[in-house]
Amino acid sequence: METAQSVRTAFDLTGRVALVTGAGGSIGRTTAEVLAAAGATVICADVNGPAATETASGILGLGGRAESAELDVSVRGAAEALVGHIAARHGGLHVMCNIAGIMIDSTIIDLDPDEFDRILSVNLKGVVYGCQAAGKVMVAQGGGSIVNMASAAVLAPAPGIGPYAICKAGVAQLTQTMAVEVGEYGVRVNTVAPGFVPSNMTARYYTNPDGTVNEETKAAMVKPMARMTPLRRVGVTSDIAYCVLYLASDASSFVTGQLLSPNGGVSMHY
């Protein structure tokens, strides 16, 4: 019989170590906070070192366990070095969240080759490197959960974000293939594909030249987005972070190779 205690235990990450890339950004930061609140020791990694430190400091200030690290996921060997350091320091790695990502706006016809290389390096190769590094440790220790961040853009085409969607589609396929390859070792690999969430990435649409948020432009953008969503609202970062928690925890112990898309119902899939 399931009890209140067994339900709490299913989501409890006490004693586990989690690495979150992109932890200086909006979704990454909230994910790090949620995993820490669930009891994990969270290594907050980001290419922006001070932002990673700010996330870790906020967690520590609330009594959680956290460390920070500067990490450029696009650099070959960087994730492997960091994961090796974490495993040596903490005795293993139980949760890997590949959230770091960038965006470029371009049609396919006008796509600049250098920009395409740049987004592939971060959004696809960076996830591959993270999966490889974490996967080796998790296979050796006999278990773990890898959560990759994709996008609802893989569920329905949209003009102008093709390069981003291509990378995220690759992440979804990477997730399924790796899930098959490492499942027998107790390692689970899943994808979260968020719908529209006001965040550091989407802020480019409503940020003034001086870096401040143009609230009028933001409202003009968010209102129609919410109107076309069955739930009549856009997402918030915690909507995504709690999906990550589910996939990171024992509550999803029979779930692997899946794509979970918190998008308010804009895109629905079997």
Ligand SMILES: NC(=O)c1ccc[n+]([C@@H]2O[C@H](COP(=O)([O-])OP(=O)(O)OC[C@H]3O[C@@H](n4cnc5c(N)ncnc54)[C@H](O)[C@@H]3O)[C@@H](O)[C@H]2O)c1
Second form
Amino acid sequence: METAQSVRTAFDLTGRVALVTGAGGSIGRTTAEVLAAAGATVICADVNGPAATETASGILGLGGRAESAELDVSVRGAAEALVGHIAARHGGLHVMCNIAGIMIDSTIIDLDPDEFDRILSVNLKGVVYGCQAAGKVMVAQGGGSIVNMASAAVLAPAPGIGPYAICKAGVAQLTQTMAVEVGEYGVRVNTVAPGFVPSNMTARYYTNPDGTVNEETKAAMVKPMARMTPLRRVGVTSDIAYCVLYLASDASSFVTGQLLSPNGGVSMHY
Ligand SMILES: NC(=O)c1ccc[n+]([C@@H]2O[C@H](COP(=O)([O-])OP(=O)(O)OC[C@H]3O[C@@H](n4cnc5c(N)ncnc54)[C@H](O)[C@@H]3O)[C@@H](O)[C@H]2O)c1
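Next up, the form predicted together with the ligand, please; the one we just looked at was the form predicted alone.
The next block holds the full complex; its first chain is the one shown before.
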């Protein structure tokens, strides 16, 4: 019979080691905090080293377990070196969250080739490298959970942010293929595809030249988005982090190769 204890245990990450990329950013930081609050030791990694350190410090300040690392996911071998270091230090890696990402605004026709290379390197190759590094360790240890961050942009045409959506569609495909390849070793691979969440990334739409938030522009953007969403709101970072917790934990032990869409119901796929 399921009990309060067995349900709590299903979501409990005590004794697990988790690596979160993009942990200095909005969704990555909340995800690191949630995984740590669920008991994991979280390695907070970001190309922005001080931001990663700030996330880890916040977790440590609340009595959680965390470390930080400067990591550029687009650099070949960088994720593998970090994962190797984590596995040697902690005896394994149980959860890998590939959350680091960047955005460029461009139509397909106007897409600058260098910008295309840049976004492919971070948003697609960076996730591949992260999956490879974590996957090798997890296959060898006989289990683990990889969670990749895509976007609602993969569920519909994405005019103006096509290069970003192309990468995220690649992430969804990568997830399915890898899930089939590593399933027999007890390794699960899933994608989270968030809808709009006000964050450092989306702030470019409503930030004044002096760096302050233009609340009027923000409201003008967010309100219509909320109106066209069945749940009548945009997301908050914890909406996404709790999906990651579910996929990272034993509560989702029969779930792999899936795309989970915390988006208020704005785009449904059948
Ligand atoms: N905010 C949204 O509405 C939304 C919606 C769908 C998907 N997402 C995805 O969620 C993830 C997090 O986005 P966010 O909104 O929190 O943005 P954010 O800008 O707050 O966080 C992104 C983080 O990734 C880090 N990063 C960038 N390049 C990196 C690199 N080469 N190596 C390591 N770290 C790097 C940044 O320093 C930053 O801390 C991204 O993958 C994004 O595409 C966001």
